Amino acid sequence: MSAHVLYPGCLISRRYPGFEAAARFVAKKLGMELVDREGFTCCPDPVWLRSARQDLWLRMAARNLAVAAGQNGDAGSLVALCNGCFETLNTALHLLKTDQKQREQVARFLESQGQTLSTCLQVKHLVQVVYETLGPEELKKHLVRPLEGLTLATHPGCHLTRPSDIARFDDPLNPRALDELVEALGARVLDYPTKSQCCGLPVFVTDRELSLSLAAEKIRAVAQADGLVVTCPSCFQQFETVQMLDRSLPRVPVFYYFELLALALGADPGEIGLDQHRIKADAVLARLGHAKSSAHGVSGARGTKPN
């Protein structure tokens, strides 16, 4: 695989460093070079700030693209670990390529900051890179500890596949890529009717009740699974939070996809932060032959509720 500039995003860097550790472990095992750049800021998020100040949102995103491109503007691709970061940076890149007026305004802003506008990059989510450049069948050949015997539900999330004409990855109405990547690890994927439904986080600020009810509906729908697999730290946060707030919900451990892939490639749970989850996955890890987590949290197992 070729080299990619890594954009870890602020939520992962500040709250879920284990996700980045898992991604780096996976990249090393799969022969993918991740290049670090100094100077990244928040992407910024594709919902709240963009709704309030699209001009500021675009300038911040363009600045991150300039940082990723480097002084020579020769970087080939920028890889995000978060669905929201992926949508922001990819959509901003599309706007800068297709809207001359906005491109000129942003270029002048960047020049005032001593930077140069760059639209030569490709923006990808790491899930997209693994799926498109390696693929599920080839991925199977690298596994050392397959996740056999597990039943997992997937939540691709809204921002990974939408807007579809810009994301250009998977089917937004019937996403399959994450299912195939989970199946490649040896697990069975649980089919459920609300797979494409939003986690609810984007409306948390304006309608907390609606936000949490959307997440709770998902948790109930996948109660019989051993875990829920996401590709976005915001979705991960939402699904753990609703279970911590609503004690009536079944406990369903939530996994960032690259945590599971790292486990299947031989990582120890502790080195990728699995002991830091609030909804503990001890039962799942035990079935995979790993020792019980020592950190505090709420234990989760298939279809169970806390005492």
Contents of the next structure:
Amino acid sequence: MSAHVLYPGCLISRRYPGFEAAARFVAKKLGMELVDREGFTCCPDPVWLRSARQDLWLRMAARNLAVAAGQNGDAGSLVALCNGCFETLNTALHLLKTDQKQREQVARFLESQGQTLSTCLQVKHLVQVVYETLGPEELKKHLVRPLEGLTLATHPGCHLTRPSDIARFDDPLNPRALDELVEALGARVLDYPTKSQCCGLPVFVTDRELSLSLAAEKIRAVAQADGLVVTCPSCFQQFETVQMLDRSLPRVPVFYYFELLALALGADPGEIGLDQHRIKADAVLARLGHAKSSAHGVSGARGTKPN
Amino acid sequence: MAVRIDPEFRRLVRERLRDLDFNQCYQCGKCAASCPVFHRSPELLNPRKIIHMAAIGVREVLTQPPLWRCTTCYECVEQCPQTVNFVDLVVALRNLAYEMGMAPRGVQEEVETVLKQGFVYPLTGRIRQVRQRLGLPPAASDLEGVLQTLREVAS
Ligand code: SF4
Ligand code: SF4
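What would you give as the form predicted together with the partner chain, now that the form predicted on its own is on the page?
First the chain shown before, then all remaining chains and molecules of the complex.
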């Protein structure tokens, strides 16, 4: 497989570094080269930074694309680990390609930074890369420790597949790719009607009650599952937060997809930071034959601040 | 709720949002039917109503809570028969509100945070320690130069 530039994102690199470790572990095991670049900022946030100052949002995103393209502008693709980064970088790329006025303004800004506007690379989510370049059937051949006996629910998250004209991945209203990738690991997938519905995290800033009620509705819908699988650290944060705040909810451990894939590829839970979860996954890990993960834990605050 | 039409605001919306295709909206309400927030309660957010308020020039659309309750989930955008991009409209209206100093405090704070450190989330000592234990490269880099320019653009 060809080289991809890794965009780690600020929520993952600064709050969920275990997800980054899991993604790097997976890439290594699957023979995918991830190239690091120095100097990225926040993608930035597709909801509130864009909602406040679209001009700043586009400049920062364009600068990240330029950093990714590198000196020779020869990068093939920029790989995001988060639905939000995927959306921002992809939407910005689309705007820079289609809106001449904004492209000229942004190009001038980049020149003032000694950089060149680059729109030739592709933006991909790592889930998309795995799905499109390997696919579920091929993935199965790499597993050393399948997740047999587990029933998992999936939450693909809005911005993995929407807006569909920009994401260009999976069915935006009835997403299936993540289900197939989870099934490939040996788990059973629980179907539920609100699978494509939003986790509610974006409006945590402006209407906390609404935000949490959207998340709670989803947790109740998947109460029968052993875990809820996400592809985005913001959704992960939201689903853990609502369970921390509302003790009446059923307990459903939340997993970032690449944590599970890393486990199935032979990772040790401690090596990918699974002990950092606020909703403990120990029961699920025990069923997979892993000893209690907290032995590797780092004590101290676990970032209970929900946003 | 009494609806007050403000011709000046209507002109402003037409001018600033002229690249958006919301005039294609024929008020069918399919967006509302697909909206998870509308489903919790129609009072919380009705995208069809927001489009109408913006189109006829009701200034309160900027300050009333519904505009700030859209999660940008794009369910409505996928289903609109007229290919109206409601999220683009929300973003443009929120930018207008921000410019007029009418955005909620939390939104203003996020912009300040990003312009200060380049990221929404700080890099704490604990996270540096976890990154090291997991064998990850350091997450910090010197961004002061670009942040300085962005602050100038912002002001
Ligand atoms: S679905 Fe489209 S055309 Fe129908 S009311 Fe909503 S925005 Fe207007
Ligand atoms: S994008 Fe906003 S208005 Fe449209 S369905 Fe989602 S929450 Fe509702």
